[in-house]
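Heads up, the chain below is alone and in the form predicted alone; it's given as structure tokens.
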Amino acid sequence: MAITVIVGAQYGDEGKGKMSDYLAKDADFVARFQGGDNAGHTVLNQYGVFKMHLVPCGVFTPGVINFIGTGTAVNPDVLIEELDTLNDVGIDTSELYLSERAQLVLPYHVQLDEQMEARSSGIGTTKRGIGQAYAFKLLRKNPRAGDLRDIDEFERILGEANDIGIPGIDFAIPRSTLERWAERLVPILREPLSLVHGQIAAGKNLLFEGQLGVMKDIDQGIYPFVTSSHTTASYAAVSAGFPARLITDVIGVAKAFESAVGKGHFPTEMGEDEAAPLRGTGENPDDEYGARTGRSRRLGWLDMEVLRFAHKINGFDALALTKLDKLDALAEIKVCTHYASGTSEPVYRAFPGWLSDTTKCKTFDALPTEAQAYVRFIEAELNVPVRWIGNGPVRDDVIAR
């Protein structure tokens, strides 16, 4: 039995979806444990190119149970659309389940999000209503997935939400919509504790798939420019309801450089001339554009202070370093080794680039010596092994060490 948690070691968009898809081959159970459809996991495999927003990336591996867990925020329409997309290309979703305790993202949450982002205080959210759903959760006035079993009860909860009295927000949802959601989602509802603990008791291998990165964690990240849930490894145990000591492996996923979306502090951010060769045009699935919004990402050099912080918070057993191939054409690669005393001003060390194609490399020894040195530097600085290196967008474009 193993419980592995995959988390982002930077600001998000590190390649967690690719690694979850890749590592699902060794799993019996794959769960999304937090977040909503405000971000996407891009997966490229034999079935095609997918932007996964709610469904765990283990869905592409036959025989794996996939679970959308209690800590998530689920827009019913988005989930139904995602299921239809998978089914239309022949992906079996018969063992995909939804926690009856998962929070629902409803139309009025989206309206509220749009209103807030329209004001000058907007923090650059995707306006998908995720933060508002979590806010109503904390007010104890939000329907959960299990409430779809009883439409009358669901409407009663909507009435309680309406009692908050927010001008200009329509809390009503047509009963026909609720019945449509119930028809599709009630059959996949499961009581989460018995499902998760049943897997643990049976000695199964569980993989928990996080969304966004440590720097966007609601408590530990660059507040207020953060997401509305906990992106750290320990929350996999909290939201799934098992002791954290049962986690056997924490895998941090980091890009060979950095990216961020939205507003907020980003010390190693590049100028546009530096960023352009890494960003791409948006035509390729691994170009630096958001999987949900399509907007271009802010790009920066690798920041070892961020990785040290991420390791301190999560306790990595191993790293997956993705998109190494994106550095192939750079003559010089900069890394922030630390910040100037008393500031967050990055101090850089320059590494020579390798100026050669790494996408055909299948082993670590096949990489250019400069690329090997780059990886070994990261390992030495963190005292964490880099066990996987991504050198292309497709599932199998991974060097395992």
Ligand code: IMO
Contents of the next structure:
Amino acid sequence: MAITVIVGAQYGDEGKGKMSDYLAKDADFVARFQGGDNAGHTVLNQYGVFKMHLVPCGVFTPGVINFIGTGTAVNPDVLIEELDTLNDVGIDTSELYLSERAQLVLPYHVQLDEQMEARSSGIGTTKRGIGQAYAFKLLRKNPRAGDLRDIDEFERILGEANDIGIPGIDFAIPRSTLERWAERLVPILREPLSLVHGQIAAGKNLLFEGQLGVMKDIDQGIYPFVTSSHTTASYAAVSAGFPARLITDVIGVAKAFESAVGKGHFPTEMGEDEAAPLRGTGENPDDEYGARTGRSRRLGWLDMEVLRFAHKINGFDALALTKLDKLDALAEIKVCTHYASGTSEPVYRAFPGWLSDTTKCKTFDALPTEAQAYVRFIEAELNVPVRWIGNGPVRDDVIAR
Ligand code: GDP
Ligand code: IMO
Ligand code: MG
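I've shown you the form predicted alone. Could you give me the structure of the form predicted together with 6-O-phosphoryl inosine monophosphate (IMO)?
Every chain and every other molecule in the complex is listed next, the one we just looked at coming first.
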């Protein structure tokens, strides 16, 4: 039995989707435990290229149960469309379940997010209504997935939300829409505790696929430029309803450099001339454009202060260092070792580049010595082993150590 949690160690888009798809081979159960379709988790495997929003990346591995857990915020239309897209290319989703306690993201949440983002006080969200759905959850005025079983009850909750009274926001949802959602989603609803505890009792391997990264956690991140959920490992236990001490492995996914989308503090942000070669044009699935919004990602150098912080919060047992190959063409690679005393001004150490192709390397020893030194520096600084190194976007472009 193992309970493994995969989380982002930076600002999101570290490659959690690829690592979840890769590690699903050892899992019986893969779950999303927070966030919603603000996620864009890119997977490239034998079935094609997928940008996953709500469905866990374990769905490509036969025999795995996939679960959208209680702490998530689920837009029914997005989930139905995602299931259709997967089914159209022959992916079996018959063992994909949705917690009856998951919160729903509804059209008025999206509308409100869009309106708030149109103001100068917008924080650069993905405009998917995620923060708004969680806000109504905290007000205890939000329908949950299980409420789709009883449309009258669902409409009563909508009425209570409407009573809050937000000018210009229409809370009504046509009954035909609610019936359509119910028809598709009620059959996949599950009572979450018996499902999760059944897996634990049977000694299964559970994998929790985090969304976003620690710097965007609602409590620990760069508030207010954060998401509205907990992006940290212990929330997997809160969301799924088991004691946090049952988590056996926490895997931090870190990019070999950094990226961030949206506004907010980003100390090691690169200038555009440095960023452009890493970003690419958007033609390739691993170019640095938002998998959800298509926005050009802000890029930065690796920041050890961020990784130390991520480790402090999450307690990593191991790291997956992704996109090492993207540094192949750089003559010099900068790493922020710390911030100048009393500031968040990065102090950099320059590492020599390796100026060679790492994408064909199958073992750590086959990597150029400069690349090995880069990896060893990170693990020595954090005292956490880098167990996986990503050297390409495809599922098996991973050097396992
Ligand atoms: P996530 O949100 O954490 O799942 O990450 P995204 O999918 O949003 O962004 C990560 C991007 O990096 C995707 O385009 C992946 O295909 C790509 N990727 C992940 N690991 C690697 C790697 O090791 N090398 C390369 N070249 N691309 C990678
Ligand atoms: P994955 O799971 C990168 C960012 C938004 C914004 C902030 C709040 O693919 O790593 P929200 O829509 O959540 O209210 O926006 O969080 N953001 C992401 N950035 N990757 C994501 O997901 C993101 N999900 C949200 O850009 O700064
Ligand atoms: Mg992403």
